[in-house]
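So this first bit is one chain, no partners, the form predicted alone, shown in structure tokens.
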Amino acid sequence: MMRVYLDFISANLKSQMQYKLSFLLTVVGQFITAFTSWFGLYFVVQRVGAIDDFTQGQVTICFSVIMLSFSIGELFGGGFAVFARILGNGEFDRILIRPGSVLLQVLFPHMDFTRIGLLLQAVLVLGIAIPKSGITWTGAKAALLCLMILSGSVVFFALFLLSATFSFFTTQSLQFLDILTYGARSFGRYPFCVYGETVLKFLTFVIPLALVQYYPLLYLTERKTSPLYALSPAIALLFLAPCLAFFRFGISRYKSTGS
């Protein structure tokens, strides 16, 4: 079954190579758009010093994580963004008839390969951040980095999830659910603390983005000492559990549009 799978994504990824200088094109303008956001964020701290006590490494780390997390999250989850289409056109009608699991069915045939340009760019400033943090870096360290950007994009993954579920109650895709995706993305620029109480709360209780940016950025600056602010990171994963099942309740009130 596993070849199957590989055997959509092979002829996915051909399908998009077929115009390989607009596939080259596409994914270097990604590449140098993505930078936009970095330059804002890098101009702003060279104003202004620190956020929150941040130096301008500690909060590219933020940045970095967030755009890593968000670009590999999206890249497996691009099927996620058509699923209206899928809905509306009958594809998921002959994907319920197939053996296998519906959820790959959905995302290795759509999965959206130009989403590199937007990884290889938050890999180049996570490399120059690094070196400039100020964070003395040991194995723990690297290995909870790692685990920031692991989880990071389980939670943009579980969220592309969780908005592509409504269309099964709406049948159309819901724009304003992006706030959640597209939103969070921007939002995570910065460490998740200058927002307010309020919405610090809402990023580590209901989306629990904090869990995977801020707390265990806490940890790597060593402002706090605790090991829960280690496993933060890990205990962010949960949230995938509920979006799956909510996705499994959308199948079993789904019916079919009749295309």
Partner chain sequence: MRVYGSIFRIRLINGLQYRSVALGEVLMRFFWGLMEILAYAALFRTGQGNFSMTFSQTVSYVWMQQVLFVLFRVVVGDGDIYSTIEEGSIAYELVRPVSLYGRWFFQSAAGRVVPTVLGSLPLLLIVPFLPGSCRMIFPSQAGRILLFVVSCVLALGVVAAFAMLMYISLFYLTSQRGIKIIVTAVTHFFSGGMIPLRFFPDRARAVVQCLPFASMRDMPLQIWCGTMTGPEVFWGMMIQIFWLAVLLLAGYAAMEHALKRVVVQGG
Second form
Amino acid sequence: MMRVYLDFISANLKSQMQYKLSFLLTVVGQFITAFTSWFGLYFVVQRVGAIDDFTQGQVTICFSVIMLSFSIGELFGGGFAVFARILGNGEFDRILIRPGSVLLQVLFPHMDFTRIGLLLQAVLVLGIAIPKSGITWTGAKAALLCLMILSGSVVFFALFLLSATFSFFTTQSLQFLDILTYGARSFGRYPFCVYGETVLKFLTFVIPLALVQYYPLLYLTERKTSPLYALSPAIALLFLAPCLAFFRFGISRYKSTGS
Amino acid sequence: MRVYGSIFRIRLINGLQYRSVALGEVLMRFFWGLMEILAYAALFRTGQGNFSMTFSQTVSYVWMQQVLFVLFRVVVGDGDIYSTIEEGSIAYELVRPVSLYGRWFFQSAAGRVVPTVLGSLPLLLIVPFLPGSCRMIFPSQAGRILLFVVSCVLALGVVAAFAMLMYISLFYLTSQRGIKIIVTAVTHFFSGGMIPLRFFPDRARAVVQCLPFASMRDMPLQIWCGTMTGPEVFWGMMIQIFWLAVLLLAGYAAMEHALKRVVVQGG
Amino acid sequence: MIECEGLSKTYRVARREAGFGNAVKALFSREYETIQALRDVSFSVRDGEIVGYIGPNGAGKSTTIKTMCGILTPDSGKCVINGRVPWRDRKKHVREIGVVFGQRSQLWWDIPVAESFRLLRDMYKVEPAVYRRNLEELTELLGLREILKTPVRNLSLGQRMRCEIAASLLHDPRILFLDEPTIGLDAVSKLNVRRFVKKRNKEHGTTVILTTHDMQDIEALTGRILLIGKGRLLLDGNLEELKKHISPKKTLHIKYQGKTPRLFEGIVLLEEKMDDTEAMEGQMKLSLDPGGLSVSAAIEALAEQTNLLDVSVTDITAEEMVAALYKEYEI
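What would the structure be for the form predicted in complex with the partner chain, rather than the form predicted alone?
Below is the entire complex, every chain and molecule, led by the chain shown above.
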């Protein structure tokens, strides 16, 4: 079965590459998008040099971790962006009459490779931020950084899944749910504590984005030494479970449209 | 002129059907603005004197930016315009007795005004009554509000004229997604959609302020929050009028060229 | 073996009315309409049967098919197919069914047909030997050899439909669902599709469930008809019996030369036409009820009066029957 999904990826990549100019322009566009957000952050933080007691370098770590997580999450979860269309044009019927996993059949044919533009920029910024952050890097801390990105990608993936699932229940535009994904990408440029107690609690217990950014950052900068802070990104992975359950519930409510 | 009236009416009826979309938009804009303001609050308490706007001016700027977000956005869901270009059903458009440029221009403008009225203006009923420093303060002089409104109309004109150029470019470049994403990024950033142009480094700002993008959003917002006053307002509006004229002329000429090409191809 | 019992499904849709005032009103309060797509639908199908599912648009045909395919979950009711509940045991269930939606392609748009088949082979984990045999057989019977290398987007509708049918049978399904398989096809393609389905049913014992608006499909393929209207199963029966139920009357077409025949007790004139007044040639369309007057007696009586050139006797057509059924049940 795995081979089928690999076939999907290659078929999808091939068909995206058929339109070379379009692909290239979109990658460039993603790259520019990421750069403008980075400059927007840079211009503002530059004026103060810090936000609360986090230095500019540490803010940049936050920015690039969230940006990387977002772009990886969206690279794999690209199918969710077009999910309303998949439901509307009968493609979902086709998926359901196949003996494979529904989720994988949604995702693999729609992976969005243009996201490498975003990814590339985030890696570049991370490269700048690592030496500037004032963190004394060790092997363990490097591993934690990778875990933050990995867990972050999963959380963003789950957020895309969550937004897409609402399409089972309504055909209206769900653009306001972008605040969960695009919003989180934008707000994640600062350590989540700057938004105050309430927001931080929400981002700890409801949508666990602070678990992949703020708490491990405290550990990286040695403000906290409890291993719980280093493990927090792993706890964030649990967020995927309710989102998957909700998706499954959505399938049982699926109203196939047309004929 | 009646034609334009009915375009607007259809848009409005269409928009009214989507109650939850409008409600969602209000909530999203509210929380987005609130988060921005909380971040600025943190920045201002870290280093008070380093900004060229006061905190309360920044708050006014951010709220108005959210209220008028859709109004000044270049890339919005002008669905049927895109599909007309893509599917080549342009021939049908040409047999209608209305100028295509005029119709699309007005449709673009209406497509921004309607969702703004339904989905964003309700924010204005909330944000002046928020507690503490998150509150949006209205300008005290009526004159400034009037200038703000005039500048908004000019900005909407510039946005719609620029969007027209983008549509026309799609006759030549068949990469909707790529063009949209680039245009979104550039216009958003240089029009003050991400941060007020006042927060750009000074030398960059001198240039950016004169680009057409500043005329799309930053100028009315600066008039609103009071960082642009007196003769600056006059010159700002002159720049807006200049860009509106240039973009309209360029768009009109480009449309003629594009349509000739379509006719030659037998689209 | 398919057993459905008491299947029901409802949808809720917002009611929309025209006009500006109503649009504003809808902003504050909205009326919803409940549409009952299926109400208490029960039937069963034996292995190896061909069943035609008919009814007007929006009657619930597709909803039933989609429920049996495991796509939709009904609100209530039971459906067991080969011992499984489709929507609960979806993956195992779909392995044993083949589905063709006439309106929508199940093949991948951008890649050649053969590649699509290969993807399906991997998805359904078809044994290589079995796959080779099936592919060979289907290619032969459906005449696919020339088009296997073509991307689906370049195929004609008829070619595509043949590929769709092949695609749905690569994994030897025990049940084949055909949702409007002949829609939009030309006459030759329609005949090919019908012939193939019939053969498949006979040789492999594949159960076939078919929905269609084309009564010729029904006449060519099925003995049994399920009629659905407004979500309710209205009739379940044999095509011939249904025709008799609607109208036992026969239609008599005659061509004659000579004297125009006089009509008599038990026979009703439907249409009359003179082809050639000088040669005294004409046609008549007559209706009679074989309960009162037998067909042979009528022909005999007509032949006595004039020179009959041609005679044909028909039942009502399937189309007339369906129209009559729809009228009878007010659907």
